[in-house]
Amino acid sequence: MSPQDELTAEIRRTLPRACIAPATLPDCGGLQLYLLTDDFPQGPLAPEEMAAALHEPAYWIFCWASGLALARRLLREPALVRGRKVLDFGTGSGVVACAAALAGAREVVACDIDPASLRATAANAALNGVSVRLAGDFFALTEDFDLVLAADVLYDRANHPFLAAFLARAPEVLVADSRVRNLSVPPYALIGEETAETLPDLNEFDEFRSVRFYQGRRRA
C-alpha cells in the first residue's frame, strides 16, 4: 500500500469520505505534503462524522497557517536552522520539520502526542527526501537541542507551561502563533508578522491569517 493509500486510510477510521493526496505548498520552493484534498467535505458532515472528528481531530490532515508561515521563514533564512539539531514540537504534518530539514538543519526530531501525526511526517519526509527521527512524548527526550520550533501550539492556554520547558531544552525557541496576539511570557518576544492560509483552505477569519513570530533566549 502506498503512503497516501495508508494515510487515507487512516483518516477514513473517522472521515469515511475524506482523501488524502499530495499537495505542494505556496512559496516553499517545492515541498511537498500528503494533506486533505480540498474537496472535502461534499456537503455536511454526518453526525456520527463531527462527533469522531471532534473525538479524534486529526491536525496532520492539515497544513495550518502557522506552520506554513514558520516553514517559509525556515526556507527564505536558512541560517536559522543550518547546521543545528533542531527540535519541532507538536509537528502535525511535519511541514516545519521537512522545510528544516531542507533548509540544511544537522538534524531533526519532530515531536507529537498522536502516532498518527507521525506516520503523516514519516511519509511527508519521504515524500521530501529528508530524513526526520520521530518522537511522541518531548518529556521522554533526554538530549539536548540547539533550537526548539513550534507552530499553532499555544491555541490551548493549558500549553503555555511548554514555552519555559522548551527553554531548559534548547538555548533558542521560535515559535509561530496566528491565535496569540500578544503573548506575554518572558523572555519571549515579538520578532515579525505574516500572512498565512490554513491548506486545504477552511475558509478562517482574516485575524487566523496573521502569523506572528515569537523568539525565546536562554537568559544566561
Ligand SMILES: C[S@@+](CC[C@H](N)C(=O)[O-])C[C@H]1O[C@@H](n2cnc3c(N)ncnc32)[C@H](O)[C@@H]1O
The other form holds:
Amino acid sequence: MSPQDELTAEIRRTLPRACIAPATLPDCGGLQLYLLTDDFPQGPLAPEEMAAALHEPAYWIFCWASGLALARRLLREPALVRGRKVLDFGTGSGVVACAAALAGAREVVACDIDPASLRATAANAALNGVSVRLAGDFFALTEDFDLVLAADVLYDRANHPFLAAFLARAPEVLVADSRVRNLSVPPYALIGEETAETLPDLNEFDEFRSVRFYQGRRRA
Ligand SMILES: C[S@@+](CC[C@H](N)C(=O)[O-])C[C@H]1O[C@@H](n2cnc3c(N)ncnc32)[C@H](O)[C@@H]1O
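Right, the form predicted alone is done, so what does the form predicted together with the named molecule look like?
To see the whole picture, the full complex is given below, headed by that same chain.
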C-alpha cells in the first residue's frame, strides 16, 4: 500500500469519507505534506463521525497555522537550525520537523503522543527526502537538544508546564502559537508575529491566523 493509501485508511477509521493526498505548502520552498483534501466534508458529518473526530482528534491531517508560520520562518532563516540538534514537540504532520531538516538541522527528533501522527510524520519526511527520528513521549527522551521547537501546542493548558521542561533540555526554545494571546511565562518573550492559515482551510476566525513567536532562553 502506498503511504497515501495507508494514511487514508488510517483517517477512515474515524472519518469514513476522508481522503489524504500530498499538498504543496504555500511559501515553504516546495515542502509537501500528506494532508486532508480540501473538499472534505462534502456534507454534514454523521453524528458518529463527529463523536469519533472529537474523541480522537487527528491533528496530523492538518498543517496548523502556527506550524506553517514556524516552518516558513525556519526556511527563511535557516541559521536558526543549521547544524543544530532540534526537537519538534507536538509535531502533528511533522511540518516543523521537516522544515528544520530541510533548513539544515544536523539531527531532528519529532515528538508526538499520537502514534498516527508519528506515522504521518515518517511518511512526510520520506515525501520530502529528509531524515527525522520519531519519539512518542517527551519524558522518555534522556538526551539534550540545541533547540526545542513547538507549534500550536498551548491550546491545551495541560501542556503549559512543558515550557519549563523544554528549557531543562535545551538552552533555547522557539514556540509558535495562535491560540494564547499573551503568554506570560518567564523567561519566554514575544519576538514576532505573522499571519498564516491552517491547511486545509478551517475558516477559522482571523484572530487564529495571527501567529506569535515566543523565544525562551535558559538563564545562565
Ligand atoms: C494542533 S497540533 C499541532 C501540530 C503541528 N505542530 C502543527 O503546527 O501543524 C498539536 C499536536 O500536539 C500533540 N500533543 C499534544 N500534547 C502532547 C504531549 N503532551 N506530548 C506530545 N505531543 C503532544 C498532539 O497530538 C498534536 O499532534
